[in-house]
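First, one chain by itself: the form predicted alone, in C-alpha cells.
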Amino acid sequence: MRHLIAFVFILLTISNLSAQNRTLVAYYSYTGNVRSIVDELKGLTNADIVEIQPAKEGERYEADNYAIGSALISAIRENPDKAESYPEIKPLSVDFGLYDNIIVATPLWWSNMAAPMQTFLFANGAEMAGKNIALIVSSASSGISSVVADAKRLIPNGKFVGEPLWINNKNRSDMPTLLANWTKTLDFKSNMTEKLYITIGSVTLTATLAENAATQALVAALRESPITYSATDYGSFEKVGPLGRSLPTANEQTTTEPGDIVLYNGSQIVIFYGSNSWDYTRLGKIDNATQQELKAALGEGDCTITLSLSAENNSENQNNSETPTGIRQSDRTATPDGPMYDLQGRRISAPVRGQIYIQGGEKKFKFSN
C-alpha cells in the first residue's frame, strides 16, 4: 500500500510539474540559425523544446542546385492533403494537451515552410486546435507571407497570436532584442516570463520571476530604468533593502529557502540565503545556485544591489563550470577580442556557424564559417 501511495505521490508531482509548462516551442533547423533563435528564446520563456528532426540524417538539401530540397517542397505543393507528400521525420512524442501555447520556429525553403516541419504540423495540427500559436521564420531575404499561409493551412483550428517574427540576413546581428520585444507582444496565458539580473559587486546572478501583480508592476519600473538599492544583513538569513515604491501585495504565509526572492511590508525586497517563515509575497527565485554560492556572492554585512531586466547591463559572464549556475562573475576590463563565452556561460575556443556567443561583455553572432 506504501508502494501505490508513493507511486500516486510521483504521478501527481510529475502532473504538477508538468501543468506549470505550457508553452511549448517546436522548431527545425537545418543550418543553425533556427537553433540559434531557439537558444536565444529559452532564456525569455519557461518553454519546453522539441526539435523536429528528418528520419534520413545527413541529407544536403542544398545539393546539385538544391535538387533534394526543392523536390520535396514540390511534393507538398502538388499533394498537400496527402501524407505520403511529405517527407518522414524522427518521431516525436508530445502531449499537447499540457500546452497552451505553442510557438513554431522554422526556416523558409523555397518561399515556403520548410519541409520537415511542415510534416511535424501535418501530423499534428489537429492536436493543436485551440491552442495559441505564435510563428518564427527564417530566411535570408525572402518574404515569409507563403510560411504564414503553411502554417495555417496545417493548424487550421489554432489561434494565432501576435505578428509572425522574420529574422532575415539584415536584422539578424539583433535578433536577442527582436526576440525580447516580440515575446512581450504575445497574449500567451502563461510564462512566458523576464529574467531578472540581481548585480552585486563584481557578481551578477539571475532569477526567475513569479506570475503575479507584484511582479508586473516591478518588471514595469525595471523597463524604465535598473533600480539600485542598499540592503542590509539580518538574522544571518536573508539581504533586505527598500525598493524605493511600493508594489502590489498578496501576502501568504511562506517558508523560504536559499535563493527565494519576496516583497516584505510591499516596499522592501528580501534575498535569502537561509530560510525563515513569515507574510510574504514571493517575486521569485534565483536560478541554481546554491546556498554557498549565495553566501560568497551577497557577501558580509550591507551591500548595494542594482536590479536589471537585461543581461547587456550587466558585464560578461565568467562562469566556466560545465554545469552553469545563475551566478554571473563580471569582467571589467573585458575587450572586444577577449574570452568568448556560449550563452550558457561556458568559455568557448572560438563560435560555430549560426552560434550566439558573449564575447567583451557583448552578444554576437557567427554568420559563417
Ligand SMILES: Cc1cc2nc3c(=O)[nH]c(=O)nc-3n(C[C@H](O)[C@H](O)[C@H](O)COP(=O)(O)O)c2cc1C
Given for the second form:
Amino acid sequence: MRHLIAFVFILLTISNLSAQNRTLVAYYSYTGNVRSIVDELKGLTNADIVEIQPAKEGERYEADNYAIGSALISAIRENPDKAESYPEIKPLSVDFGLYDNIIVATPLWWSNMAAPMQTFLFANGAEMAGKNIALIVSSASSGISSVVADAKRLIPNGKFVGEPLWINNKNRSDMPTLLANWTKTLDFKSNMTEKLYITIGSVTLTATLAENAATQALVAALRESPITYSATDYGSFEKVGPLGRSLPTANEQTTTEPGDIVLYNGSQIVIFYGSNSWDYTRLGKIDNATQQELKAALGEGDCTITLSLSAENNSENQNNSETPTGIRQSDRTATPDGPMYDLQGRRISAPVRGQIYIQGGEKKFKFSN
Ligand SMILES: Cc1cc2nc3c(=O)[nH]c(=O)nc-3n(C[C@H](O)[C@H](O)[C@H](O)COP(=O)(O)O)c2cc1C
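Switch from the form predicted alone, shown above, to the form predicted in complex with the ligand and output its structure.
Shown next: the complete complex, the earlier chain at its head.
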C-alpha cells in the first residue's frame, strides 16, 4: 500500500504530562543523523514523536551528484506558495490541538530545509499558529540561516523559542551534551497560559496566573507535586496560609478584589473573597466567579486548599475520567433542568453540597444535600 499511515506515536509516560504543556517532536531523517538526535531527545523530554516519511519509498536523493534532492529543493524555491512544488509525503494524522510546543528536527538540503519536512510544514504550518516552536537542524557543514527562514515562512504565526540547535559534522560527537544543554534552555512555559487549579473540599476553581518570577517558581514547584496547605480566614476578606516555601517577591501596594490571589511576606498565599490594601506580589486571579460564589466555595472559617496544575491531580477529579471540555461547550446544549457540569466543564451526575456547577447555561450553587 503506497499511502500507508506512517504516524508513529511514542507516548512516554512521565508523570507530569498534562494537556496544558504537551510537546510534539516532528522529524524527518534520510540518512539517520536526525533520527539519532531524536532518539537522544526521547530520554530528555516527555514528548510525542511523529516521523515524516516521503510517499515515494527508496528514493536516492544523493544519486547523480544529489540530482533528485537538488531538483526537489529547486522546485520549492521557484514556487514556494504552490502545493505542487512540494514532494508528497505519507499521510499523517496529528491532532495539533493537543500540543503547545512543537520541536521540528530536520536535515539541511542545499542550505534549505529538507524537502519532505517542508511539505509537512507547508500542509500543517497554519495549525501551528500560536504554538511554541523550537528547531533542530542537522547539516554536514553548511550554516542553517536559510533553514530557519524556511521554518518561519512555513509556520508564519509560530512563536519561535530559543536559539535553533545546529548539529554538524564537527560537533556531532558532542550531540548528546549539546542536546541536553539545549533542551534546558527551552523556556516553553513562559509563552504558556498555565492554569492553576484550586481545590477546597469538593470544589475546584481555576485561576489564570500572572507572569512573573513568583508564578514561574510556583509553577516549577507544582510541576513536582501539588501543594496542600491550611488556610486561615482573616479579616472577613481573605483566606491566607503558608505555601511551605518562599517565592521571589515583587511587592507593590495593591488594592485587591474578590478572586485575586497574591503572595504575602514571600511565603504566604492569600485568596481574596473581599478586598484589602497592602504590599503584595500578584500571583493571579480566579476565573469567572462572583464574590458570592467565591465565599461559598471558600466556606466559613479555616479550610484546606490544594493547588495543582491539572484537574487530574486533585483527588476529587481522579474518579472522573471525562476530559475537561470547557463550560461554553456544555452551554450549547443547555436546558434549565438538563445536564450538569462542574467548573471544568465535566459532566456530573449530581452536585455535592457546597459545589458550584453549571446547568442550563447558568452557574448554580448547591446549598444543602
Ligand atoms: C539532498 C541533500 C542535500 C544536502 N545538502 C547539504 C548542504 O548543502 N550542506 C551541508 O552541509 N549538508 C548537506 N547535506 C547533508 C545533510 O544535511 C546532513 O548529512 C544531515 O546530517 C543529514 O541528516 P539525516 O541523516 O537525518 O538525513 C545534504 C544531504 C542531502 C541528502
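Residue numbers count along the first chain shown, from 1. For clarity, a rigid core is taken as the largest C-alpha set superposing within 1.5 Å between two forms. Note that the structure is a prediction, hence the values are computed from the model and not measured.
- With the core superposed, S246 shows a C-alpha displacement of at least 2 Å between the two forms.
- Once both forms are overlaid on the rigid core, the distance between the two CA positions of W182 between the two forms is under 2 angstroms.
- The two forms, fitted on the rigid core, differ between the two forms by 2 Å or more at the CA of I305.
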